[in-house]
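First, one chain by itself: the form predicted on its own, in C-alpha cells.
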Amino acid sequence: MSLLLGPMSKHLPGHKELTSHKEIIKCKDVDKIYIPLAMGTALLEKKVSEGDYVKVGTVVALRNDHFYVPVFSSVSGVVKGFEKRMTSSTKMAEHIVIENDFKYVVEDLTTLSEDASKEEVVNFIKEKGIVGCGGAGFPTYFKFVKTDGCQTLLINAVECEPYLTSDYLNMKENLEDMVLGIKTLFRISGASTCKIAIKKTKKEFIERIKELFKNETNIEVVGVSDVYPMGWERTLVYEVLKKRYDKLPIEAGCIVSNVTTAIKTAQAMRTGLPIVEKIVTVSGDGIKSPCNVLVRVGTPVSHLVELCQGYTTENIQLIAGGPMMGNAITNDNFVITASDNGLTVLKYQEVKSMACLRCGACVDHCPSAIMPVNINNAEKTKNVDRLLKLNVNACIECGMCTYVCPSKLDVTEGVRRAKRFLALKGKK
C-alpha cells in the first residue's frame, strides 16, 4: 500500500435516471431456460438427466467444493438435454436445457419462521442456495457460520455502478421483505449494531427507510458519499467504520451483505422459494428503452433486449453487469443467473490511446492502493518477483484506473493479464 494515498475514489456520472423512476417490467417467460453448470471458476455437479421432469424449486445442480450451493430450476418442465453456451463470465460451460411447460408446478418447499434459531436460519439460507445478489455471487450462509467478533452488520445498499438501479427498485418494491431480511441477518450476525448504507443523495428514500426502522434502536441508516467504488466492501467499511482490514471484513468486526440478498432471504423464508426470479437493469445509450426487468433465472439475455425494443445501433458494446466491473461479451445468448443484476448496452466508441504520461492518476484513484501503471510495466517484462511485490492480486478489477487515464490506456486489462500470468505460474 502506498504511504501517501490519493482520493481512492471518484464521482462518476450515474445515468441512473434512465431507469430509476420507471416501473419494473415482467419479462415474458420463455420456451426454454438454461442453467449453467458453472459458478465463477467452480464447476457444478448435475443432479438431473435428460428426460427428467422438474418443478419450480427442484435442485438441478450442486456446487460442492469448498462451498456448498444448490442450484434450482426456475420453471417446471422436462430436461431436454445439455448444451455448451457462453456464460456471463465470458467462459464456455455446459448448460442444463429445460423446456418450460408453463404450468409452474412448485416443489414441496419448506418455509422458515421469523423466530427460528441462528443455526436453523444459516442452514436454511445454505439449502436455499442464497448467494450475494450484488454481482459477486458469494454463498451467503458462509458469512454467518462463524460470527465471533462481529460488532456491526453492514447492509450494502449503495449500488455504486453507473446505470444499475436494480437494488434501488428492489428495495422500493419489497420494503416489508427488506425489513424482515435485514432484521434476520442482523440477528444471526450476533452484532450489536446494524448500519444500512445508502447514497446520501437519496434523501427522501433515506427518510423512508429510517421510518421503517424507527423502533429499532440498534439499526441505523447511514448516508455515504456518491463516489465509485463506494459499494466495494473495503471502501464501504472504511467510509462507515473508519477501519481497514487485511482479507475479510470480520477482521474489522464487520459482516457486509447486499440489500437484495437480505430481500431474497426474507422471500425464501416466507414462500420457501429459492432465487428463481431476479430484477435486472437493462440500460445504456445502446438500448432503445432502458428499464428494470423481472426475469426468470435461466432466461437468455436476448429476450430482455427484445423486451427493451432492441439496440439503438448495430455497433454496440454489450456488458454483463455494470460498465466498470462488468464483463464485455460478444453476444446476448448468455443467461441470467441468481447473482446477475444488470446488463449495460453502450454505443461502441473507438478509443485512441497514447503513451503513458506518468501522471499517477491511476495510482491516486486506485481503491486497493496499488500501482496499476507499474503493474502494467512489470507484466510486459513478465517480472514475477516485481508483480508479487506490487501486490497485483489485490486488484478488484474495478476499472477505475482505465477510467481516469488521460492517455486512454486500458490499464485494468494490463492488470488482469498480470493476474492471469501469476496464476499460470502458480503464484498468489
The other form holds:
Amino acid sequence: MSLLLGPMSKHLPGHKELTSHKEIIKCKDVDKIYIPLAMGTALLEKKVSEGDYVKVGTVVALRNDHFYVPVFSSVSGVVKGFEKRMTSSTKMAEHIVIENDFKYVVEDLTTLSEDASKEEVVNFIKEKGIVGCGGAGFPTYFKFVKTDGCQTLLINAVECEPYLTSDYLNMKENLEDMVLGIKTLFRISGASTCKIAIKKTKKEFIERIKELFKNETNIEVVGVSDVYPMGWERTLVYEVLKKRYDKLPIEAGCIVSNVTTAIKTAQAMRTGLPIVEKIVTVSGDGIKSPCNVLVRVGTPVSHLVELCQGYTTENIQLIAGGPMMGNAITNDNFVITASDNGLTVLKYQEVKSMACLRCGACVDHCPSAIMPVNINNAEKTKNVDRLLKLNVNACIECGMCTYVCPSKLDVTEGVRRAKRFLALKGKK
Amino acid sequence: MKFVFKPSPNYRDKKSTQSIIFELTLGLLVIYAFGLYNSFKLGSQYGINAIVLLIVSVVVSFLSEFAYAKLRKLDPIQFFKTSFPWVTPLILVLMVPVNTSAYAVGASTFIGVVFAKLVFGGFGQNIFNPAGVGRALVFSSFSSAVVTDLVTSATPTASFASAGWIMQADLFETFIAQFGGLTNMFLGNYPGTLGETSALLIMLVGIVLIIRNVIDYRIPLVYLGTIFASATVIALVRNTGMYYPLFHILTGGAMFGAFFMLTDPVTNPTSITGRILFAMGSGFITVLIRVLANLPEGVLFSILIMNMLTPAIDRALEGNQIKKLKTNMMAVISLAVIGLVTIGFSSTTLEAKEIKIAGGTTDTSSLSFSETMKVMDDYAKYDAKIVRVEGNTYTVEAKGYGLLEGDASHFDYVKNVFEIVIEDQKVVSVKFVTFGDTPGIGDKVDDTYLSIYEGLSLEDEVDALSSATFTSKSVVAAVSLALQEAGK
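Now that you have shown the form predicted on its own, what about the form predicted in complex with the partner chain?
First the chain shown before, then all remaining chains and molecules of the complex.
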C-alpha cells in the first residue's frame, strides 16, 4: 500500500555532534527566578502572594482545568511580586518573581518506594507535576489513569529534532534513574511489553541500554530510523508496531512516554523533588560554544547564552526548542520551564521564496498524510468546506512541509492560518 | 543584537527548485549531447542543424521571457532566475527530428513559452507542458517543416503506424531489422528525434534523477508499465508475439515522455495517487491514440490531455491520504481494469496494412526473370543522362519503350526518370520519378522489382524482368550511369 503513500518523514541533518560528546555544564544560580503563570496556552492559578517565603519544591502555581499540574519553586526565597514577560511559547504572561536566597531550603518532601501500587505512583506523578519532557508538556499522570487495553509501553528516546541532545545526555548521565523510571512506568501501564525506541544510528548506545535490561525479558530496545518526525507518537507507533490510530495511542494498544519523563519520575520517587532542574541543549551555529546546560527551572535564557559564550553574529534566531517545532523568540529574557529541553540559536539567513512548482514534496512528506499545498490554496480562497475535507486539524505543525519545500514557501504557516481560520469559524 | 522572528520551522532543506532544475538541465544536456553525436554521424549538416535548433529555440525563449518581464516591470535577470527559460527549449529540441527547420522550432518555442507558460503567469502556473504544446504545434502546423529525406524520414513509429500498429512476429523481424533490431532501438542508433531515440540513455539519466529525488519514480514506472501491459493485452488478443509490448515502450518517445515530460511537477498532480492515475491514464491514452487514431504521436497528445485533467484529479483526491487509502487504491485498480479492457476490445478492430519495408528482404519470389544483365555493360542505346546530383542522390533519365497514346501502331521512346541513392559505391535505393513506359507491360517494373537493385555495385549482375526486358534495361542503364558518376 505504500506505493500510494509518500515517505511521510525525512532524514534531517541533525548537527547533534555539536553537543552530544560534551560535558554537561551547570548554569550558575541566579538572583531571581521567574515562574510563568501559563503552560502553553493554559493559564495557571497563583498559589502564592507577594512577600511569601517559598522553599525548593513549594507549589507556587497550579494548572487546574481539565488537567491537574502543580508548578514548583526551584529555589528558596521571597516572592517579590509578579511581572509580565514573554514565555517560551511566545505568549505574554504573568510570571511569579522569586528572589533567590541561595540557601536552597527544601520543602518537606515525600518520596515513594519502588514497589508502590499503581494508584500510588499515578497519584505521586500527578502531585509532583511531572509533565512530558519531549517538548509538548503533556501531563504524564493522565496517560496512566486509564490503561485498559494497553499492551505496549513505548519509551520515546528518539529525540528527532535537530540539534537537541538533552534526552541523550540525560540518559547517559542517569542510567540508574532511567532503569527505575522505565520499570515503574512499565509496571503501572499494565502493558505486557515495553519497547525503548532509540535511533538506529546510536549503535553503541543501544548496546549499552540493552545490557542494562538484559535480565528483563519484556523490555526490549528497538532501533528506529533516523528520520524526522520519528519522535512524534503516531510516526513512532507506526514504525514500531505498524499500527495507526485515530486519536490516542491507547487505541493501538500502547502508551508512549518520553525517556526524560521516566528519568524525572524516578528522580522524584527517590528524592521527592519535582522537576526543579533541567538539562537543556544550547546549540546551533549562532552560539559560540554549544553544549548542554544543567539549569534551574525559572532561569532566564540570557544566562544560558552567557554560559555558552554568547552569540556568534549580530542577526540571530533564538528558538525555544529545536529548529523544526520551536518558536523563534525576539528576546532572550524568557525562562526555562519544566517542559523545555533546548535552545537553538541560528545565524539568520534570509530565504528567498519563489512560485510553488506543485512538486507535492509537502504532500509526500507530511507525517499526518494531509495535503499542505492544497490547504494553502484552499486557505487563500477561505473555502471552509474544502478545508474541512482537507482534514486541516490533523496538522501537528511539525514544520516538515516548509522544510522540504524547494520553492522555500512558508507552507506550515499557511496551514496554521487555515487552522486559525477554521477555529474562528467554530469548526474543529 | 537582533533577534529575527519567523514562524517555525526555522530550518530548511538545502534542495531548492533551482537545484532541481539545475540537475534536470544537466540530465537533458547529456541526452542532447548524445543526440548531437548521432546527428553528426548522419552527416555534418544534421549536426550543425541540431546546434542551430537549440540556439534558435533558447534565444526565442529568452527573448519572449525578457519581453514578458519588461511588460510586468520585473527585473529580467531576477525573473530568469525563477522562470528557467532554458528548460522548455531544451526539452522541445530533444523532441523534434534533427532535420526540422529552424523557423518551425523558433515558432513553436514562441507559442509554447508564451501561450502555454507566460500567459498563465509564468513558471509554476501553467496547465500544459510548454514544450509539449510547442511540439504539438510543429506537428500540426509545420508538418512540411520537417524535411523528409532518406536518412531521417522513416522512424520506427511512423513506419509501424502505416502498418496499422499490428504485425505478425515473423514480419516484424524483417520490419525491425531496418532499424537494427529491438536491441538497437534500445540503444538509440536509428532515425528519430534528437533526444528520444536511446531508451538506454534516457533510462540511465532518469534513474540518476530518481535517485537524486528530482523526479518521482512512480511516474515512469506506472506510465511504461501501463503501456507495456496494454500492449501485452493487444499481443495476447491478436497473438502477435511478445515483441509487441517491447516495441511499444521503446518507440515514439515513450521513454522520453515517461522520464522528462510526465514528471514535470508543474503540470502533474500533487498527490501520489494523483500522479499514479495521471501516469496510468496517459499510458492508456498513448496506446489508444496509437492503435485507434493512427497518429504516431500518441505520447505527446496523451500528456497534453492528462495535463488538462490534472486540476480535476488534484481536487478529486483531496483529503487525508491515510484515511482515503482504500478509495485511492480502488480508483487506481478501477482505472487499470477499465483501461485494459478498453484496449483489449479496441485491439480487435486493428487491421494490418501492407507496407513496403525499405532495405529489408522484400518478397521477390513472384518475379520471373528473362535474362541476366551486367551492370557494367554498355547501355548507350538507352541514352542515360544525369539530370541532377544532390548529395548522394542521383536523378537520372533513360529511354523507355512506350506506346504513344492513341496510336497502337506507333511505338516510340519515352523518358523514364529515376532517383538513385548511392552510398559506398553501392545502390541504396532506386525509385521512379517519372514513368513513361507502356502501361500493362513496362509497369511490371515496380517497387518490388526495383528492390532487387539494392546493394548492387558496378561489378554485379542483375536480372531483367520477364516480358519487361526493355524497361529493365532502362533501369540498369540509369543505375550503371549513376554508379559510374558516383565512382568519379
